[in-house]
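Just one chain follows, in the form predicted alone, and it is written as structure tokens.
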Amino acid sequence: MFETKIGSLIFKNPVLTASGTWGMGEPFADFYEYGLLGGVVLKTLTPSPRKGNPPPRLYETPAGLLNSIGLENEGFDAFERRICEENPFSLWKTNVIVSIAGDEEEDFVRLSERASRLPGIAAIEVNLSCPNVHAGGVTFDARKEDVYRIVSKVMEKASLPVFVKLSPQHDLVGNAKEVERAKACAVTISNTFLGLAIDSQKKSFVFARKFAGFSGPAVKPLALANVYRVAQAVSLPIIASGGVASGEDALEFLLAGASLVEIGTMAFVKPRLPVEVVEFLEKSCGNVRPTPLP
């Protein structure tokens, strides 16, 4: 399988888990090793632990799933001492990636320098597809002039390699340029686009919140032309995500211009998908790296 390479990083194959739906690696276990995989990225986290939102959580759509999650995790200081105590990132054999947001634009550069001093992470996702609490609850990419400030900072104080999760409700290219710009290795391409649900017996929304995030195999178009459309716009690489359900789609999106490829809700359906991604992706390429359409 041909390698990927994405600033000091090296991928063995270009097949990762997405952030969120794998959580921090315990639903998967025993369904295969993670050292078959080029990487995993785990669930977002935060400064202080959060409890997320009421349920209802997900919704099923036809082909795909809305999520209502709301950040759920440990927190970072949590995080930071079990990962500090136990180390168990060293057993895996992979590139795990951990994910970060915050409350406000400062929770990111520290975060970033924390996370660079634990052991056994090689990559830092910042996600700036969250609200920010201090802005109304827009997200943090709302703003081409927000993006570059905070992956500056980011920059200046991370000593891993830094992607960028954003969120297809903004300017996502315009926002890849930002990135670029601020010197990054990579773009994230994209988080879960903005859906509702209402439930028609009782006449009222399914989720405390209203809004949440849509996955799943019906936005693979969306998500493979808004990867395309990055990938005509910056150098950067493009980590994809968004739909995928088999090694056809992932094939699709290294086509389209993608560095590597994350596979998560049908991952709840096919828990081995992403290893079955992989085999597909050695027996259709072999070594060579799919040239992406012009």
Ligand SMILES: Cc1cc2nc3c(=O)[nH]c(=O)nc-3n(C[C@H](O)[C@H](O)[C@H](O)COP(=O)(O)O)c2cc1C
Contents of the next structure:
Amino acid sequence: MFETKIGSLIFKNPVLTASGTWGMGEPFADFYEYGLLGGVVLKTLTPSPRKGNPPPRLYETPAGLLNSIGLENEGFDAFERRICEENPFSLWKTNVIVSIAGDEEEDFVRLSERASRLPGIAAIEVNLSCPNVHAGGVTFDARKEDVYRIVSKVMEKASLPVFVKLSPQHDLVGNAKEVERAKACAVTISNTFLGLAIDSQKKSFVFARKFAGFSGPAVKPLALANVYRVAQAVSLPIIASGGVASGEDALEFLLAGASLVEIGTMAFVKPRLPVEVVEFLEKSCGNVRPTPLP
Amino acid sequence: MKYEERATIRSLRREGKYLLLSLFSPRIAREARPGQFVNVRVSDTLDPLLRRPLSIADVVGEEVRLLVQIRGKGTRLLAEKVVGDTLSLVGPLGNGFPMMEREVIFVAGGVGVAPFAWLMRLFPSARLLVGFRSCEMIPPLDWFDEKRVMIATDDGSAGEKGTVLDMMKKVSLKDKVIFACGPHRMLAALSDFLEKNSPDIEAYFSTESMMACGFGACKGCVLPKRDGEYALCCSDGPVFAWREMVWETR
Ligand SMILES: Cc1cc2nc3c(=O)[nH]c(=O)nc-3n(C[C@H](O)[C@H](O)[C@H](O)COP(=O)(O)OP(=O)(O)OC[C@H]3O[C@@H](n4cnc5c(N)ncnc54)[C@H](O)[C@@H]3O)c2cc1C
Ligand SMILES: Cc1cc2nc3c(=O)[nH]c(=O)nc-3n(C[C@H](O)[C@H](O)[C@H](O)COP(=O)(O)O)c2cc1C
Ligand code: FES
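Switching forms now, from the form predicted alone to the form predicted in complex with the ligand, please provide the structure.
And the full complex, kicking off with our chain again.
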């Protein structure tokens, strides 16, 4: 299989899991060996533990899923302690990528620095598509200047490769250029789309927080367009995320200009999908990376 | 160990609002415990996208039995299948009811009877008290030892008129353990009842929630606990010790 190099990191194949859809690994342990994948991205960690949003947290749409999980996670401190004591990642034989988010800008810097010191971690995915508590809840990537400033500060302190995950709600092309200018190693296009569900019988919103993140096969054409647009604008490696449901889908993202492809929602339905995608790419591409379309 | 397994439909019977399915699924059948569930892909297309969680009603040899109430898009598609068709199952999932050498009373509401088909075989003297809205909502009960099934209906069209709680009032709970499964509203009412009448009783409730994965990956299926935290219905449950959870009517 063709390899992918990002900075000093080598991915034996271009298939990754997506943050928040794979937990911290345990849920998929019975389904496949993690070493079969190019990499795995852990659930986003925040400085303090987060309880997450009240139920309901899920709503199904034709070929899509709305989620309002609210970044439920154990918190970075607990994670750090566990990883230092147990050092589990070295056994996984794949690139383990830690995803981090914060309540305020400095959190990204602090957590990147701390994540860089943990054993067995290959890279950091900075999840900028989460709300900034000091900015009235808009996401950290709502303004280009902020993207540049946060990523630059993170790059000063992080000693591991940094990927920056953006929200499709803002100027993705503009933001990806800022990520490139700030010298991150890759940009992840993208997090979930803004969606809303209304219960017409109860005449109320389905979710306590009204809006939710939209993902799954339904978003694939949107994600594909975004990946292609960003690929036309930057030379930074792109990690695609949005709606991959088959090997063909993954290949389409590579043809649109992505270097790596993450699989999220569809792995809830087909837990072994990431491995099936690797097998498909092995068969259809072998050792030759598909050439992106012009 | 949980598996994704392609199961062949060995028998399928549709009666009224219910579907009785027997699936050849040897790996899942071997690992399953009563009270666990499988997550069923009702169609190989992308709509509906998510699997549908269904309790394992019984395991007979290498077959897994499901008792399904036809409700919406997904269960309607299941009802269109024919013998010999295959379905992708993920399971067995979740934690079942605890096995114990105690006298147990089973309490169910509606299609919540499903897991008790198996449990009644494992607890050969336990009785099942079950409530339905009306006689049309009673599923075929041939998988159950009907002599030990006590039925109540809200409108009195079958069995006793009243709810399952009205039947509970007539049985002694002393030294008994309760296993319950049904809609949240019934479990909330049962919890109220136990709180008032038998607060120290040992009881286990099987819960429901919307699910995406069914195995702890999405964190979408949370239910509130009394200690203020959330539990995952799929992998911490679906069976919980009743005192751990919040049962207020939602
Ligand atoms: C652990 C568990 C075990 C279950 N066991 C059984 C069983 O043995 N037999 C059975 O008939 N049903 C069971 N259910 C409920 C079953 O999953 C739903 O009825 C089914 O998913 C509805 O799918 P649908 O596409 O037909 O309906 P939809 O069109 O999706 O919805 C129809 C109705 O069903 C409700 N519903 C949808 N998904 C769920 C869900 N995950 N849990 C509860 N209600 C839901 C919706 O709120 C709506 O009112 C179980 C649910 C859980 C969580
Ligand atoms: C239930 C759920 C939880 C998610 N949690 C996170 C998260 O914690 N951090 C993050 O960066 N993205 C999160 N995402 C977004 C996914 O990583 C992915 O980018 C998005 O779902 C699009 O890809 P998909 O269509 O393959 O799922 C989550 C998505 C879902 C469905
Ligand atoms: S359904 Fe995904 S965690 Fe429970």
